[in-house]
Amino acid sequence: MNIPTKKLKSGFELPVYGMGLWRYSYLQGIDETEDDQEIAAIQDAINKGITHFDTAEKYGQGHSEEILGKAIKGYDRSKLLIATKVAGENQNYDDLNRSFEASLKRIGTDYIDLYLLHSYPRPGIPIQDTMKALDNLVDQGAIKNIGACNLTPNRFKEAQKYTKNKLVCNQVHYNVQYREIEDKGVLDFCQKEDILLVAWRPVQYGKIKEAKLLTELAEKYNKTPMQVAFNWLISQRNVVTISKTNSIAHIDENLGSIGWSLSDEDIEKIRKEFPDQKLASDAVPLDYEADCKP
């Protein structure tokens, strides 16, 4: 399946879906009971035309990316678009240098396609010293983008204010249930200033999917209620998204989720009539209090 890609004016595009590796080893601690499941969700992923594959250092202690070195040996890795993230703890200039090069080996590649904050850097460690350390590693060819996750507008430009490259990116949580994005302005941000928003946690671990109003839509597309929830995200100006799944089964309906759209109506209809919407994320709710701290 060739999957769809959105473009920046900078020329910097990512596929409208990818594939999350945050839980492939626990979030805290290595667990290698399923291994061999995940690498073959990852190959058949790449069978099917899944390019993006989205990892971090803080996952399973830097395992994910290893289960994600084994599953692409073999393929071609001009081809793929591999993510990874440095940890806020981890942001000063040396520590950054560090995270990265282990990164790299433990991915079995000598470049990142994308590299994130994965958090504004903790309290001690300047912004300009992690961007530093960023733009040194693009000079070099080791990265060829950066971006960040979790950040709101304000940090998000004071990050951008300290790096001659574009931040390319904010990695948020965001789905038809979880509204803090649209309500804080992180979105409208994103599309007035030419970024990539990539939400993940998209189907809120499939527990929207008994939403009447998805089901509603699902047999008027003749599609399932979470191709409904994929479809909204990417059908928005600037938005993709990234799912974990290590089932081959969930991976092809989650493809089902390309190639066609919702009405500009049926997207209004979710954003106004959606139940129970949540204005603050329930996993990583942004730090706007920070924005005001001098």
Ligand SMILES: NC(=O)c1ccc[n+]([C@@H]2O[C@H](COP(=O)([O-])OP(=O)(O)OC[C@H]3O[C@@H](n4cnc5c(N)ncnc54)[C@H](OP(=O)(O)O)[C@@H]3O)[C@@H](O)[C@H]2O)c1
Given for the second form:
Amino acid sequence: MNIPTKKLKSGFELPVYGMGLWRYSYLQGIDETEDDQEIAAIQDAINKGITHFDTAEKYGQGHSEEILGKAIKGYDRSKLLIATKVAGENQNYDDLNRSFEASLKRIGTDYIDLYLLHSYPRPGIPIQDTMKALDNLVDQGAIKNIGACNLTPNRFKEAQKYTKNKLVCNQVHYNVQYREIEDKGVLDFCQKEDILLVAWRPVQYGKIKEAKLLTELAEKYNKTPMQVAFNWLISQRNVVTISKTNSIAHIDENLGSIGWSLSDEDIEKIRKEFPDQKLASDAVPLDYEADCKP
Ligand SMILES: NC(=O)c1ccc[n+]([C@@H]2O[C@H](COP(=O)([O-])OP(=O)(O)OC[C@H]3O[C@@H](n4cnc5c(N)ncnc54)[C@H](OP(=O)(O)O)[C@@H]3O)[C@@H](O)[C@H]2O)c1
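Got the form predicted on its own; could you also share the form predicted together with this ligand?
Below is the whole assembly, all chains and molecules, this chain first.
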């Protein structure tokens, strides 16, 4: 399947659906019990046309990157878009370089397509330092594009101020139920400033499929509730998504979210009427308090 992309004026583009490689078990550290299943899922995803894979040095203490490295051996690297992230505590100049080299090694590649700040640098690390390190790696050709995660518009602008390269995306918690980024102006900001918004946790661990509104719309469009939930995200301007699944059946289901669109009325209906909406992420709420400090 040829997955459509969303493209910025700069020419940078991301497929509307990519695969995330974080799993719940990583909260406990390294867990190898699902490795074989995950490698098989990544390879199945590549065979079906998924190209964007999202990992991080923090996921399973780097184990997620190792799994990705094993899975992509033998595939054409130039056809893949690999995104990984540097943790907030590793964002001073030297630490960032060390983190980056370690990620390359674990993935078994000599460049990263999209290198993301996993958060704003931890207090005490000047953002200027972080952005200088990123610019240097872009100059060397080791990073193709830079982006960030979980940033308020103010912090995004602050990071952008100290780099000559465009921050192409903001990766944030967004789905039919979790609406912090609408409430705090992140979606508007990304749409106005030509930034891609990468929605993480798009199906809230699969929990949202029971919602009556989704089942009604699924019936109307002859799709599944999950497909309606994904389609709602990617029908919106500048929004793409990444989801994690080890299940080949779920990869097929999720790819069925692509190639059609909810009507504008139904997009708005979900926006207004989806029950029990949350205006702060339950996992990584945007840091508005810190944002207001000088
Ligand atoms: N930047 C950040 O701070 C940040 C934070 C969190 C996540 N992320 C990224 O975003 C990615 C996606 O987020 P996530 O993994 O937390 O959440 P998610 O994709 O919303 O949920 C993943 C869970 O949903 C299940 N699932 C997927 N498709 C399904 C389907 N069609 N039917 C039923 N269940 C389905 C998966 O189970 P099965 O494996 O059984 O299919 C998995 O347990 C992560 O993997 C990570 O790469 C980034």
